[in-house]
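Below sits a lone chain in structure tokens, taken as the form predicted on its own.
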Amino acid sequence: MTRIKRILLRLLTMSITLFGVAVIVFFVIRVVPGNPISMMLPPGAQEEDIARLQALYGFDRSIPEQFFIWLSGVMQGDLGTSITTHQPVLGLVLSRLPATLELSVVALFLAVFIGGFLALASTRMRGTRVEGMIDVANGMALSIPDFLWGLVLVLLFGVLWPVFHISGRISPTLDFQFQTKFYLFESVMRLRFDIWLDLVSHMFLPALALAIPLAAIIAQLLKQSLKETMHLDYVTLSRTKGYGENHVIIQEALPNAILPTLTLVGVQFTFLIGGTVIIERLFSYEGLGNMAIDAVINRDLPLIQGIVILFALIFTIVNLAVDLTYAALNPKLRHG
């Protein structure tokens, strides 16, 4: 019963958070100078044309009235109509969301793999020159933002040594009809590994640019947790039983040391999704982040609102999943 109450409380918190995000994004983007209607009309448009479009998109009403009309539509699954494309916002964001999710998940796996490997290697080689080199590499990775890593990767593996694609999501020359927007998953399920390799070739550099700073954070936190765990009694006992150092680190210390890192990974994953905005633009990747930049440039208010609400929904769902997973893995929280 306690777990059910905790879930219900988190769902209530999620609802309040989403409502707060809706209020902020709706009112803030409307006080920013600029009229989206004027951007839709050619020079010399008549006043009646402006009035007609304002009435069509509801801009002739007061801002509070616009908000409650929009909010009632959101509650029914209607995010409005895009000003620039004249298409439903919900369909637009859902068509781009799979690309961003695939990119974020691949980046997360890369970050966990690289960060976990560096943490284990640093713990195994503690007190040696290798540990110092790993610490220096982590410091460099943290000091450079992901978009700058993207530029470096484009220069290295797209220009000097062109082994990966640096723009787009899939090669336009490939003749393949996808049934869903989850291209990476669908290509594996349909055993089209040639398509899968092409998708990975397009996705690898932007995913790696997103993964490098997160991998450094994971490596530092996991290393510190392992360092604290290695001095506990049960780890010392396993050594007295004659187990090797690799067994002690992986089998004994890692399961308990990984719990704080799990929480960090979940929280950072939400920031990872938000970080795709610049990276997708840099690599011309057809995801939600790239669409968000176009929406801001064109002052497409309904599309901006829909994208922000979708991002906020993803953030709250991921945070809820992390909390539940952490409680399931931590006996103190599970029984407390």
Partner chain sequence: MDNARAQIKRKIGVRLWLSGGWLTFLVLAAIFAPLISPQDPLAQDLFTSRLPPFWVDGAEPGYPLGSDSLGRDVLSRIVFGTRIALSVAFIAGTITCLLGATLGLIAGYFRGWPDMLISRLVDIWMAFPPVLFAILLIAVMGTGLTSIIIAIVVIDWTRFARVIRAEAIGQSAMDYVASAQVAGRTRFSTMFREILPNVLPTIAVLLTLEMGIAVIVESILSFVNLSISTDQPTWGGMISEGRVSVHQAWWVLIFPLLTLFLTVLSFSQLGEGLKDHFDPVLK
Contents of the next structure:
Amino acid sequence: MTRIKRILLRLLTMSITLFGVAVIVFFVIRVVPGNPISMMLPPGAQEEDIARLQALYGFDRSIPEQFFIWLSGVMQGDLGTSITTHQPVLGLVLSRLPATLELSVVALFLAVFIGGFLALASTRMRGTRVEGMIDVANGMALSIPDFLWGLVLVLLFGVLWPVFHISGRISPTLDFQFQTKFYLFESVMRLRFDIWLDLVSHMFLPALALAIPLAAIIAQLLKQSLKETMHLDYVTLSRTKGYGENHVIIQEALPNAILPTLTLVGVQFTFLIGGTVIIERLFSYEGLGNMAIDAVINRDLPLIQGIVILFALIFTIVNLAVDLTYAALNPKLRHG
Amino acid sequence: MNTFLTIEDLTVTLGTSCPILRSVNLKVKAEEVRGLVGESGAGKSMIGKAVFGTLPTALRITSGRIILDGEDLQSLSPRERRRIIGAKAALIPQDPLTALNPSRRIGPQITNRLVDILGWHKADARLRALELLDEVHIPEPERVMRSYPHELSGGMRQRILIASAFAAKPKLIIADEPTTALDVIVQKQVLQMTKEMQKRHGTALLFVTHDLGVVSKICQSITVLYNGLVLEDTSIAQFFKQPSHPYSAALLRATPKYTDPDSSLMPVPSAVIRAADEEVRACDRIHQNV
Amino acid sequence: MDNARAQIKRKIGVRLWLSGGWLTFLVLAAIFAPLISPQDPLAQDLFTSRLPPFWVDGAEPGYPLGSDSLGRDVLSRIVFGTRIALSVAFIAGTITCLLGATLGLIAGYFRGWPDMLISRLVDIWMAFPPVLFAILLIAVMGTGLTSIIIAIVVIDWTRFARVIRAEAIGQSAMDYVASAQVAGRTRFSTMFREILPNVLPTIAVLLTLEMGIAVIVESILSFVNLSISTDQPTWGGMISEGRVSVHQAWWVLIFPLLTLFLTVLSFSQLGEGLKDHFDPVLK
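Requested next: the structure of the form predicted together with its partner chain (the form predicted on its own having been shown above).
Entire complex below, previous chain first.
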């Protein structure tokens, strides 16, 4: 099987998955008891007004018909119009996406940094009390999900020792005009480190809450993987060459131990992105997830559909990216 | 003649009480090839590990000295010790399939010791590596340097490992059963190669093996190890003519002859084993009294 | 070696005892909730609002863990919240397990088109953000215990299906399965008599972990006010209220949070303990 064929096959299964997600969301939502339109109108509205609005949003047609109208719109980049805000869904969703992406990526970096450090430290200190302590902490971090870590962090660093902000994305008092929605990135580019610091102080706790479970998984997998690698002959051989323990772990064992960890981290990263939904709510962070919950509560059907599809798209892209990275990093696949 | 490796009274124990090596004495002179033989579990690989400082963490050196080219390794700081080891000794590992790092190209795996530990210039190290690959008859050394291990055959990788061991012009090379994992034909080539390289560079070679056939081909002297205890230390000629220890004699009878593979193989008789075990116990008793 | 093994065993023992002990304690609290609670969990009294816990100045007897902004007793609400948390854990956990494990077994043992179908479904499910999916389902079905249980089953069956499928594939490759078939067993009987007993330990471990997850999902739904009707005390609901008034009355957040934390930790430690217990190497 050639490489191109493999990628095409992947793209095909990806589109089947996305289509499945679209079908499920679309039909689940339309079983909603209670007409979403009636919530938009004042009580005692005329029958014909209701009918007109229904026609406007296409709710007067049969469900399969609505689906294909919507799907053909999606193909052309039109996700419909939000019922609550009367704005195009695509624009709404894209305006919130950068906030969620920045949060997820910062959380991923935190997780890789913390998890990687713990794995290396416990490999370096194997057999000592430090290793045992790291194992215990890891076990705790693994069994508690991000939502609870978020609450714990709110209590610890928002209330008991208030050093970070626990709500919002940026202090409302800051008067700063952003050109893009990537605030964190933009503040660095424009060298406004005061703004950057404020953003980080808002983002740190939600990102950490998302990162803790993933960091624990990375630490555990990488440590296991390193442990197996450290017994291999090439590691011993590099010791006999005169290299110290740090070099042996980082230069010889680590590159080979990372590969098995990578695929699992990819899957876990999609879980992390899924976790942003509740974490953004918890920290009143204005991202996609927070918008999604509002949309569900307001029964804004087109917006819900748009957000779920966008999440599904992000998940499948992350999985594809992980597979491609794996192939690029593995020398056996690179030349095979 | 210079003695490149001197091991004096080396005792290694598991935990605090269980001895793995029992007051081992061993010398390897310049240009000498010494065979170190014993059954599996006799502790022959542990000697190499003790020299390189790569003993498993559960094992400890409880007494003895290891002197490498005049340096008492046990008296050095770990950092100094690693430097001396990297400069003066090298290992030819057992299994060529697992002894090369799969994620790095061959070139850096040969030159890294020269550059990182010995401070050579990269270009010099590269020239040296090419020269060595040529010496072990590797075709297209330039291409091989750029390859990954999985692209090369097992015999090729073992020759690369041999070349790599000689890279830093070490005084001592310890070969840890380098032929066990290879098939008979490749085995023969590798033996020849090792011997040839050793002769050319005048290196002392400690050849760890359980195969007396191999020993007879390339060694000048032999040390027989049983359960961590040295039972015999003699020249090859003497050993094959008239071994001084009954265990050695039994070992010889238990080895198939290449000329006559079907000739009756004698297992080591239990009486000989009992006698050897008695010597081990006697050795332990002496140490307990001390 | 034996010493090390004994040490590991003892560590597992402590873990199992602690987590099992806490969960037993919760079950008893749920059963005897009316007897234990010092107050009616729903009784509002503005004269007793935001009382601090007993060791802080200004506390009142009868409100050992303080009261919330409506004057409701925190301890009583936690105790009654246990009923909902545990019902959800046991019922949702069990149904999820039955559905997911059955599909996983079928996919892993029969392979072919059932496997294709189930695996594709799992893939589609994995592309949903689970929390959002659950919230969506509750919005569709309306709040209430049944909706929550259905939502948990619907979002989490894949967890069982994935793992059990992989295990069933592994077991099917073993010789004993082939010999059972040669001996004339039907495919279904082989699946239940030969494969199922061998994946049971995994199912038990997953079930325990799932119960902890169910408790969390229920809290998350309560947190966004989509769980049970608002006049029934739930841990998540308390946490949600506590989050709002955290600067004025931290105890409204900290006690339900601590209870939730310990419960989730206990379920997962119980699961991990069971995993080690079933591990033949440590036996």
